[in-house]
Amino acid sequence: MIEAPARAYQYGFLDEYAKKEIRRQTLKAVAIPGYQVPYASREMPLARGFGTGGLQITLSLLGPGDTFKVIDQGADDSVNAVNLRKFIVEACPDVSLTTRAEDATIIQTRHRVPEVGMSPGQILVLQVPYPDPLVVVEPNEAKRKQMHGEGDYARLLVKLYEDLVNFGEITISHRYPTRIHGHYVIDPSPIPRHDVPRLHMADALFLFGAGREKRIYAVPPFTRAEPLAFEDVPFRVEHFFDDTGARRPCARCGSRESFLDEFLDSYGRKQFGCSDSDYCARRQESRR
């Protein structure tokens, strides 16, 4: 009888002690919405800053029978998404892969929330380069921790006010500071403002992993997520209006609701298309 060759790594790449520690810190993050929980970020077979935090959360949660999707700025076929998918195939052989957001139990993403609404029981894991929104106004970590504990975000509001004075509007295009459950303000990762309202009272669980900074935080289902704003200058998402004031459609599928990327066609003309590649492709198929 010929025995099967032994696997080079155990299931999920991480050892069981590492998975247990990450799960415990993740549970703490879910129990205290928006709180940055420190954890012992492990070395991974990819460089810091390329999604190690999100990948460690994903590997601690994936198991046989799960269906996994990974996207990079909305695309399923970008370099980051393809390589992470290949790694998951090697590390978790019993996990099914999909490009359909509604079919996935766990989705790992870099800089986007899927256009298709998330459902109860789904988990969205976001890769985070810089977890603390206060770092732009306070360099001292000890002082930042005190400010978070006291819910003192006045200096962030001053920064928003300076934007209004200098430019007439708040110019933050991504990483928009968002207050969770009435207390902690988080950096929602570099998702565009278009995606920030999707965190509010959502059906799914949002987990944020910063491998380089060794932090995990969460927005549980049915939790308030309110972008910082002023009463007389409310938060708004990107408008994508043309010169006539009409909302631009996607040049490929015609959607007027999705987040759009700007690109040049084969003639060098500026066009706009859906950032979410799977959403756009399925809309095109439905129109044929």
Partner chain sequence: MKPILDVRNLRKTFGDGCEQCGRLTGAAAATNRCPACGTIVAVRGASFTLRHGEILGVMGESGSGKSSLVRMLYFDEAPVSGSAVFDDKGTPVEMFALNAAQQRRLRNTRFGMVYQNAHMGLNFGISAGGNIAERLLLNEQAHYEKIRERARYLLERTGIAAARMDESPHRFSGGMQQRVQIARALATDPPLLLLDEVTTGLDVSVQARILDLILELQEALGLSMVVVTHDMGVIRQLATRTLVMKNGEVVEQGLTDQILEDPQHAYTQQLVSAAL
The other form holds:
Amino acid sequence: MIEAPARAYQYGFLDEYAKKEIRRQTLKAVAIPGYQVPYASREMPLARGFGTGGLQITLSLLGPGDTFKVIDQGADDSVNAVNLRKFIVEACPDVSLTTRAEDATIIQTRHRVPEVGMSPGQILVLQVPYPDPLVVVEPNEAKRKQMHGEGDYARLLVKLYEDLVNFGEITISHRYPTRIHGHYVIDPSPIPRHDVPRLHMADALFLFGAGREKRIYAVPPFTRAEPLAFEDVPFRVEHFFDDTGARRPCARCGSRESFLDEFLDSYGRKQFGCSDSDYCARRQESRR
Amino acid sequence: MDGILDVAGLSKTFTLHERGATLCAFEDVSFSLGAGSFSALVAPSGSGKSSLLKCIYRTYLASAGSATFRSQHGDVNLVSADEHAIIELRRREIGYVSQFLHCLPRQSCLDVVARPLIALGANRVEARARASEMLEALGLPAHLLELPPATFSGGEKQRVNLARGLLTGPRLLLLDEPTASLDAQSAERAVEQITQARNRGAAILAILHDSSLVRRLADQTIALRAPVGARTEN
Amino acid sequence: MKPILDVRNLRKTFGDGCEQCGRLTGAAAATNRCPACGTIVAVRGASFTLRHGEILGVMGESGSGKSSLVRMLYFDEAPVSGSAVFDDKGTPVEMFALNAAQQRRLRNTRFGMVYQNAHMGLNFGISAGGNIAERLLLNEQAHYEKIRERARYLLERTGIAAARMDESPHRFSGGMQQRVQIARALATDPPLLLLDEVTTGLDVSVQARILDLILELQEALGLSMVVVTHDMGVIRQLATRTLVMKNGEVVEQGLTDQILEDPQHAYTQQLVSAAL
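Compare with the form predicted on its own: the form predicted in complex with the partner chain:
Let's see the whole complex now, leading with the same chain.
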């Protein structure tokens, strides 16, 4: 007997075996914070590089009763985010969707942590293009594994050193190498520096999925996440000061705490506004 | 007389592999040196005098026999002792002055002479002061002290060499023509320093080309007649 | 006194080896390649000791195994058999019984290496100072200004103007690159320095200054060194004792003046007569 067309494919798109394998590797990643766990990345109905790694983790976790949110560079309404959301609706019919970060049980994100922060019990799934922070200093994967195993990150620090020598400051704007629980250094995916401190001793679970590179890693709750830095040159987040040295507000909602993007207003003037669209929209609403 | 060195049946034969030949430098040489004595090796050129000194200093490996040195830490057979033991003895107890100055290029003459003292733990200023004194005693012009010896004349180099050999006060001093390229006056100064070393108790074994010096200084002469052996005449 | 390094029967081969390798390779066979099985016997059972503060010369032509010997000691290559005991501040450490991580730790903190080819010893993608910083960062020094200060000091100590510390080694002459390598090697105050043909390919006057620097550092810091070279002049100036290698075999070892003036082995005699 042929199944009804509505269930033409498996709940969550992936077969149960695949989801189980991904969950097992995810548990391993949680057990060894920061360690890149290899897994059998599946073919997905979207191209690699469009968040297949994050999506597979999401699909392996979502179940009836979950509330789901998608963020693409802070926005809920970009093409990528909309596509992903549509896919989830089809693949996981009884999952509710939200744009409010605090209501979600699982958030899949590209390049941002929600401005409102994460609360206990929530899971943030981050899409990762390049999982290994050492790839910039060591081309040989076998050697990189060895370096990770020994916690040998001197050459990453040399990169920071060279940055300071050449530019007087550390110029890494995103993917800032961050040491997890005193051992493994991760590439926290292309989140801005602004978001890195949110990984530290957090209430929520952060899962990182790299589909093309076939790696899963995690920053569990209440785990140290320390950006690499020198004792006398501490890690700093982006500052958004204007010429007078004052913190720029968001042109739309007035926030002086959020991470800002540059945009051109309808008169062609350069403006700064929140990158987190839901946060900004709700602040605008409450000011009305 | 306290014995310092007992040489017994010492021989040196070079094996020249490329030519498939052997060359005997000297054979079956035996003699003893006492503390505070001056012994002269006398023999015609080519009869192995320099080779004998080098065998005692271990620049050459003797083919047979022994050279027992009564070091401050017990008897050492210089022919077979461990290289590290030889290095230690060279630093502290055995001096060797050849006709040619071998030293590190680009170092000032003062540093060349002071270096062995510094290696023994003397401070640099003091070592250089003593080096300077010794060089002055040997009649080296003062303006040369800070120059590297590479540019020196033969006689000047020889004085540098002698100063370096004498300065650490070795108990056994091997001298290969120490006055060969010196004028009479400089030679006399050199002899004075060598005599002082002997008076302090050093045993001196020297090759001297000047037979009048041999007659004047030597407590014993050791004659070499390669390859049949050596006779000792007191 | 205990030696700082006690090397026993160190052996390195490339290939599976066979029963006949022992007989068909080495100085007497005049080859390091076994004609029966094709195995290269790069080093066949080298033994020596190195005292604290001593400079040991290792002399031989290309293919004699002298570089393989120091590379094994720096853990660049693994021996197939043999032992090396390093005296680490009074604690004997069997170097080849350590795991890879321990070996790297030892090499990063206690050994310094200077290669003939500066590209092997330096990262040309970063500044001269960065090259020194790397070794300090490997040893958990994480204070930027302290690292700068140390790098500045070491470069000046080895004769490079501190003003040039932020330049890439690309822009330095061959002699200066060797100085940067030496500065890098010295970064963690290692008691043991391994020098592999450090002056080869440099102008004679530059060679001389590098040798002076090495000697001066050795005297001032009491370093122990293994100096590998095919250049007898380097041996004469630096080494108190010398090892002569040919076809993977140590054919002779002794006091340097004895090796140079009264060489025993046919090969050493050939070398010495060719040079003088």
